[in-house]
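The chain below stands alone and is given in structure tokens; this is the form predicted alone.
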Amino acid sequence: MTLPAFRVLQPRTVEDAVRMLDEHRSDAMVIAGGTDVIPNLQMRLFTPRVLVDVKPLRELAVIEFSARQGLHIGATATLTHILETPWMRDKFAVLASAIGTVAGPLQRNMGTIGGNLCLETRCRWYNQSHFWRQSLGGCLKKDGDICHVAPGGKFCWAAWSGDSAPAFLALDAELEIASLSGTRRVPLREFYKNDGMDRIALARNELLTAVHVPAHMAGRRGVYQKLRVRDSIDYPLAGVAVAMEVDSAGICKDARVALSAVNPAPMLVTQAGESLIGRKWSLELAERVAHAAIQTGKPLTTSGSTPVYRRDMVRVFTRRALEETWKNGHGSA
């Protein structure tokens, strides 16, 4: 599988980058680590004429935390850099847990947090070579007019298959997005559209520049549970992130649960907080939240596993993540 022909532009500043994106619009793509973009180009899922390389922009690789401003992670900070930040596991346990499961060390060395938050949605009929897709007549997402997951439908069910997004959802993160008109902030929960084709609220002339987590989220207990075929490298077939604040008496003061890989977007389990806050750990309570999780997740046959199995594993992983977080105290109390 060969790459299509393209030019590489290397901006010197964020302002240069958004100007280039604005100039080339639909002919341009952003590249940083390239761990998602390059394989997609090789499969001819995209054929941009221009790649805007933002990896050299040092201002986008900064990781900072303050008790007043909270956590700031620049979009080109590598996953390895985040994991190796000394205070990350203590202050943001669920994020470290999730990022530690992404692919393998080589991919984490190259892959950036911005790229991980802007991954292409995945489907067994979409993420294939051009020759393979052509033999099936394409699909709704690429070169065709049928959804092989739900034949007859006009909605793309390609699944969101990233690991950092549910962790950031559990931490109530916001994204910083730059364009020629300036910088805007958008809550992460509003960034994803739950549409396999039109997946994120990022215009072609905009650039994701940073992720922000509120200061009051620091120190929360948290963990991420991930189902995949091979533990060494694969994308998730299902993922569950839990972040909680638990007092010294073992009572939940706040909690958020988020899912990955079982919908076209990462999603919060909205009923989790109201079920958990003010309660102590019990298996019955964990099962109640796990049931809410499987009502939120809608896995279909978009990857190498059955929907029934993935739904059941969402239930199991939600229960496990709650028990591990609550009883073992991952992160600070």
Contents of the next structure:
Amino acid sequence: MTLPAFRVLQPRTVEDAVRMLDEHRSDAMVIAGGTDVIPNLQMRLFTPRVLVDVKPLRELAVIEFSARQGLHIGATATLTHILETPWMRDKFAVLASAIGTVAGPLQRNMGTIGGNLCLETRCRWYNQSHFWRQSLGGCLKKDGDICHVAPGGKFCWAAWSGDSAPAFLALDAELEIASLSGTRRVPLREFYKNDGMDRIALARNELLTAVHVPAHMAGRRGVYQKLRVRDSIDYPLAGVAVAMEVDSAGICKDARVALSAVNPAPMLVTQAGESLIGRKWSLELAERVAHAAIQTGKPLTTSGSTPVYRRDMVRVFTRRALEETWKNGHGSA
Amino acid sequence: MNKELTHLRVNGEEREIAITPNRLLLDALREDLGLTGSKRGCDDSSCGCCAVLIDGTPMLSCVALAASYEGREITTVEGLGGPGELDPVQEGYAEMGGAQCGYCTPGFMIATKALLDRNPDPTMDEIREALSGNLCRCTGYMQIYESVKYAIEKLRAKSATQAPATR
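Same protein, the form predicted in complex with its partner chain this time rather than the form predicted alone?
In what comes next, the whole complex appears, and the chain from above leads the way.
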């Protein structure tokens, strides 16, 4: 396949970059690692006239932790850079666990955390070549007016397919977003719109610059469990992230559970916290929370696997993730 | 689209090519520079056939825009050995049957080279992890792991002869 024609702009500062985005608006796309953008351009899912290449912006590649400010990861930090940060696994176990499952090592050497948090939603009817899509008359998300997943529906179910977002949700992260009018902070859970067509609350003239995790989240136990056909390279068919604080008596002080790949957005299982806080580990409790998780995940036939299997694996993975973090103390600092 | 003069540093040589901004690094290497060792497999960043080293880190040239890699040190499979001699990694793949159809082999060699440059004595798990971004449809991977082990032994023997006991 070939790429559409475009110009590449190379900003030297974040201000440069947002000025370029503001000037070109819907004609422009941001590119960093390229692992999501380039295949999508090859398939003609987008035909921007301008790519703003933010990868060389060193100021955006910083990874820092302080007991006051918490964790700061710049948007162009590569996934490998995050994984190889020596204290990451001890302080933010769920994040290291999730990022370790993203694609394979070669993709992680290129892909950035900003790109992973802004990943395009995926569907078997959408992530196909132009020719393939055209043969079916397109779909709601691209060049058509019918949904092949839910015929008759007017809502796009393309699935959120990133692995780091559920981990960051479990850590109550915030995003830093820059535009010409300055910088704003937005809680990660408000960033995702749960609409396959319009996935994130990021305007065309805005740039995601960093992700923050509050300091009190450091040291939480946690793990991410991912369903996929192969143990490498694949996008998730379902994903469960758990981050938990457990006291010396084994009592849960705080817990957050988040899901990926079973909705158009990564989502927190809102009932999980109240069911778990103040309790001791038991298999029945884990099963109960696992059942609650199924209520949050609504997979449809957007991938090669079946919704029934993916739903059931959300249950199994939630139970396993709770067991691993709580009972076995996995990821405890 | 206008072509622009682009300077790439490939296998230690400065190369100048006129390419459009949407030229992929893989196409620049294969078609503009005649370095056909790197292969186009999946074309969507999911197989590892097109892997090259960028400043020593293995990356996928099929999702890299060539012009974005100006000033970086690019190493393709052609750049692994010296003139007339094979790199121990290449020798390993040749000796242990690490290549069958050979299409994925350059990508595997690049990933292996990157691993052994950073970690000359990897565990089996580390080898598997380092090669987990590369797909092979022929060998079943066992001969590939044997090839890596061969290369490790070869490198160990080489460093032993090059650096006689200093302790």
